[in-house]
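In the form predicted on its own, a lone chain appears below as structure tokens.
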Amino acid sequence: MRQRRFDVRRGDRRVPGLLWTPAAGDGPRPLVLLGHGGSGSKRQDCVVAMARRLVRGYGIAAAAIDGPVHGARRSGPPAPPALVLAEFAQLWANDGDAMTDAMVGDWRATLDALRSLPDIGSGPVGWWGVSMGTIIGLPVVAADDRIGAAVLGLMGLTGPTRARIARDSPNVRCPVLFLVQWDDRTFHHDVAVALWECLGSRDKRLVAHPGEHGDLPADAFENTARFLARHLALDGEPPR
């Protein structure tokens, strides 16, 4: 697997990211955009592990960018995860719609830049992002019809941008696999199911597991990779 660091410039914004592709092979190939969780970064363990599954298991490229106040968007030495999460929560509460608009623009600019690469090209695109990856990712999927399948979840119809999420959800029309942790005390399963019901996709599946917010079982990651590979298939066959 080949890993490449990149920066996308969008006006005065620098968007830091990572791209993972097979070490050999010609494009174009499908691409999955990976949204990390709160207090994480583009280098978060579950993000890199998902990229590895997609690249090595299915020949699908993957890319991630740092979220607001996360990763390389911060200045100075690395901050404790609890501080990063607190700063994100404050930003979400105080300026959530503007933050969302800015991140939607960053992701769309990133997709434009990546699709100009010869080993990516104009192939199918998917989204994978839960928790903060859905707070930001659902509006991205709603805004960009190049995204042909999405994995969302660990989030509900609640929070500072609830009205924005409610407006955007009917515009998510691609196939969706939505993950719920039934004992989640951060986003209770009632609000998670309410969000799933608002999605505009005719092909939407809700998969619930027991456990708290961060207790996704290992097979959930493989199942979501398989879901994306199936829906991003080229010529009817999952990429390899």
Contents of the next structure:
Protein chains: 2
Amino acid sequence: MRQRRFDVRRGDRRVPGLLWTPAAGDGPRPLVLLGHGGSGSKRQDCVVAMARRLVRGYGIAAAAIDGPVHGARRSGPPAPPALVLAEFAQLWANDGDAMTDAMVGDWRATLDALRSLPDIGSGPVGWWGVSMGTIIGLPVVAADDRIGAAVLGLMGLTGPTRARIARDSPNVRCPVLFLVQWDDRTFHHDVAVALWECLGSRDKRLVAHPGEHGDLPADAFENTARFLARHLALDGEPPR
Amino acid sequence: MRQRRFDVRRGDRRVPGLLWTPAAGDGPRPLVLLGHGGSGSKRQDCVVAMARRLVRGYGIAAAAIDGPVHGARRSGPPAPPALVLAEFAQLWANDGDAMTDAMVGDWRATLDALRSLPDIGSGPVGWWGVSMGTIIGLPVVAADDRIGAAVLGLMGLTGPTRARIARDSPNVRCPVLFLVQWDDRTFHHDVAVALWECLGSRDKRLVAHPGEHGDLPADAFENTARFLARHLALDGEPPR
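And the form predicted together with a further copy of the same chain, for comparison with the form predicted on its own?
Full assembly next; the chain just shown is listed first.
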């Protein structure tokens, strides 16, 4: 697997990202955009693990950018996760719609840039992002119809951008796999189910497991990778 | 794929069944018990299709027996599905616990008989049965700890045997995949979710799709087959 650091410039914004591809071979190939969770980054273990699974298991490229106030968007020494979370919560509360718009723009510019690379090209595109990766990702999926399949979840019809999420949900039209942790104390399963119900996709499934917000079982990662691979296959052939 | 008709004798009961295996090869091999739905039978299309998927895709044997007042348990000319359903509903209402006990006994005797066959043997055992296949199957899975993984669903904490189902649910301990149709008008998703919550399994997932009772999408069949294959693999190796 090849890992490349990239920056996308968008006006006065610098969008720091990572791209994972098979070591060789030209595009077009499927690409999955990975939206990391709160207090994580484009480099966090579960993001890199999902990239590895997609690249090695299915020949699918993967890319991640840092979220607002996360990763290389910060200056100075590494901050404790609780501080990053608190800063994100404050930004979400005070300026949630502008933050969402900015991240939608960053992701779309990133997608433009990545598809101009010879080993990516204009292949099928998917989204994988739960929790903060859905707070930001659901509006991205709703806004960009190049995205043909999405894994979302661990979030609900709640929070400072609730109205925005409710407005965008019917515009999500691609196949969706939506993850719910049934004992989630950050986003209760009732609001998560309500969000899934609002999605405009005809082809959608809700997959719930017992456990808290962070307790997603290992097979959920494999099953979501397979779901994306099935829907993004270049030749229309689902993987076994 | 080889298909064999069998009868198991249990006291004065004759239990009519079908067994599907790969064309050749000795046991032990994994075996999945298929509980058909109301008005169906051991021969109905979706039962045979699931058997084919398990045998051809994963080398797993499959078996089905007719439910009460269904299939070859009936005498006389074929009855219209609505009549069979009405008779089952009446039996469930008037004598639900005895009907359940009898079917649990039939399935356990069937399992004994099948495991004595040289091309089955004492391999891992799974259950696949939704709707009536859960009304009867959940008590089977709760009663027989040879069953190491189960697909259940399209049923809820409701109906004439509600108390029995509630009592048995905590005794289901194996990994479970539980299917829910969100717009189910036969068994509302609220009672279905409540039943999933009661299951004693630590490893359980609920998979919900939009649509009515009978609208299970095609990929639910493939995903449930893969779930069983992963948990019943003889060598502990999950299928790709």
